[in-house]
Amino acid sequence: MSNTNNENITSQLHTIADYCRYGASLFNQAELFYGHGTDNALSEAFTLVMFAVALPEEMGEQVMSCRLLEHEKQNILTLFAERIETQKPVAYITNLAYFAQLPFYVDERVLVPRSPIGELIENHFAPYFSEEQPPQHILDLCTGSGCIAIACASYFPEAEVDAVDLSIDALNVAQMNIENHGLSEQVIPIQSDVFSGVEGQKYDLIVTNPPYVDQEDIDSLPAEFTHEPEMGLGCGADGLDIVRVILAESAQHLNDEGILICEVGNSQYHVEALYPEVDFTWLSFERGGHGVFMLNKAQLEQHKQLFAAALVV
């Protein structure tokens, strides 16, 4: 947007509500994609407006009619232009995403947190764990920003949590978030190729949102996803290269009553086709989301030959 155009716009738009509406219209006209924490143009515009004026989003209704200063208007228009011209997800522009109602620093070294697993954490993984017997030792495989590990530590303050990832870049972001949440004594970041860095360790709960997007979906992703690290998204022709390893090796890292919770998203179809004999428990979510399964250690042991055979296909 040119300065002349900006001045013309700012002379006509005055309130936070004005700019939220205007931004939503711009985003719809630009046919942006929403899939990184929001699902509509108005929510994204609102997030950018509130970020520009340094106010928490919870204040929305209270401040919608508040008038903006000229420099605030210009800042908002600059953010709108960046969203449209770069097609970056909003979280990379603000360096902020929320997961399980907690704030996380994010940049293009990690995926934007958006897993439905957050809802499971908020519900303390009921009914698989109880208040009387919460998980004491938790592993977050493919931790990325550290959001799952940190949320687990926050909702289970007595638990020890290992946060593993192959990417040093991702672990640097996770470390930043661990420190920001004051959890350096409780959450330990570890470089690991799946289980390689936690040999001999056993857990009550393994929770993972690994790369699982199949090649067909990778090839057709909207531009917004190209800003995310590809190693965090794609994983072979059917998306299951790492999931195969997780299924084959999880049992030896679980305590007797331990469980595995794993997200595979749209690759649920491939999982069911590859392992038709396995009785996966597919979890449901009140806030939306799909493709997350649960298996307990007994089930993983029961099918260990099948899981091992799938590794060498």
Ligand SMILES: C[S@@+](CC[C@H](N)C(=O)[O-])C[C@H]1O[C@@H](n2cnc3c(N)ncnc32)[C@H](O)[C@@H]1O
Second form
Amino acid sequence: MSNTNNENITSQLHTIADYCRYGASLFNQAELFYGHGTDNALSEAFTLVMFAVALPEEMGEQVMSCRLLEHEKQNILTLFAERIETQKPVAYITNLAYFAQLPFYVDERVLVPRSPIGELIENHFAPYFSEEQPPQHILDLCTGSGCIAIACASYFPEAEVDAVDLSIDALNVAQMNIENHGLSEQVIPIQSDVFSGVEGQKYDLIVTNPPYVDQEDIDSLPAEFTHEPEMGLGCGADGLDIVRVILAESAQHLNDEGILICEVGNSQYHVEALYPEVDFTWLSFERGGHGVFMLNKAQLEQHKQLFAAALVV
Ligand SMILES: C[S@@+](CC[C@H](N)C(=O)[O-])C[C@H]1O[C@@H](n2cnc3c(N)ncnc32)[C@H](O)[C@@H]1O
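So the form predicted alone is up there; where is the form predicted in complex with this ligand?
Let's see the whole complex now, leading with the same chain.
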């Protein structure tokens, strides 16, 4: 947007509501993709406007009709232009994403947190755990920003949580989030290729949002996803390279009553085709999301040979 054009805009638009509406129109005209924590143009414009004026989003209702200063308007227009020209997800522009009602620092070293597993954590993984018997030892496999590990530690303050990732870049971001949340005593970041760094450890809960996007979906992802780390998304032709390892090796890392909760998104289709004998419990979500299964240790043991055989393809 040129300076003259900007002046023309800022002389006609004045309130926070004006800029939210204008941003939403621009984003829709640019045919942006919304799927990194929001699902519509107006929410994205609102987030950027509130970020530009350094106000928490919760204040939105109270300040919608407030007028903006010229420099605030210019900052907002710059942010709108960045969103459109780079097609970066909003969370990478603001370096902030919310997960399970908690704030996380994010940048392009980690995926933008958006897993429906957040809803399970907020519900304390009911009915699989109860207030009387919460998980004591939790493993977040493929932790990225650390969002699942940190949210688990926050909702289960007595639990010890290991946060595992192969990427040092991701672990550096996770470490920052662990410190920001004051959880250095409770959440331990570990570099590990799936289970390699937690040998001999046993958990009550293994929870994971691994890379699982199949090649067909990778080839058709909107531009916004190209800003995310490649190793956080794709995982072989059917997306299941790491999920196969998780299924084959989880049992030996679970206590007797332990469970595995694993997200596979659209690759649910491939999971069901690969393991037709297995009675996966596919979880449902009030706030949207799909492709998350639960298996208990007994089921993982029961199908041990099948899971091992699927490793050798
Ligand atoms: C889908 S992202 C999930 C990040 C985070 N848990 C979330 O929900 O936002 C998957 C993560 O798995 C990590 N990863 C990829 N291959 C891995 C491997 N072999 N072992 C451990 N982590 C791996 C990536 O670095 C990435 O951070």
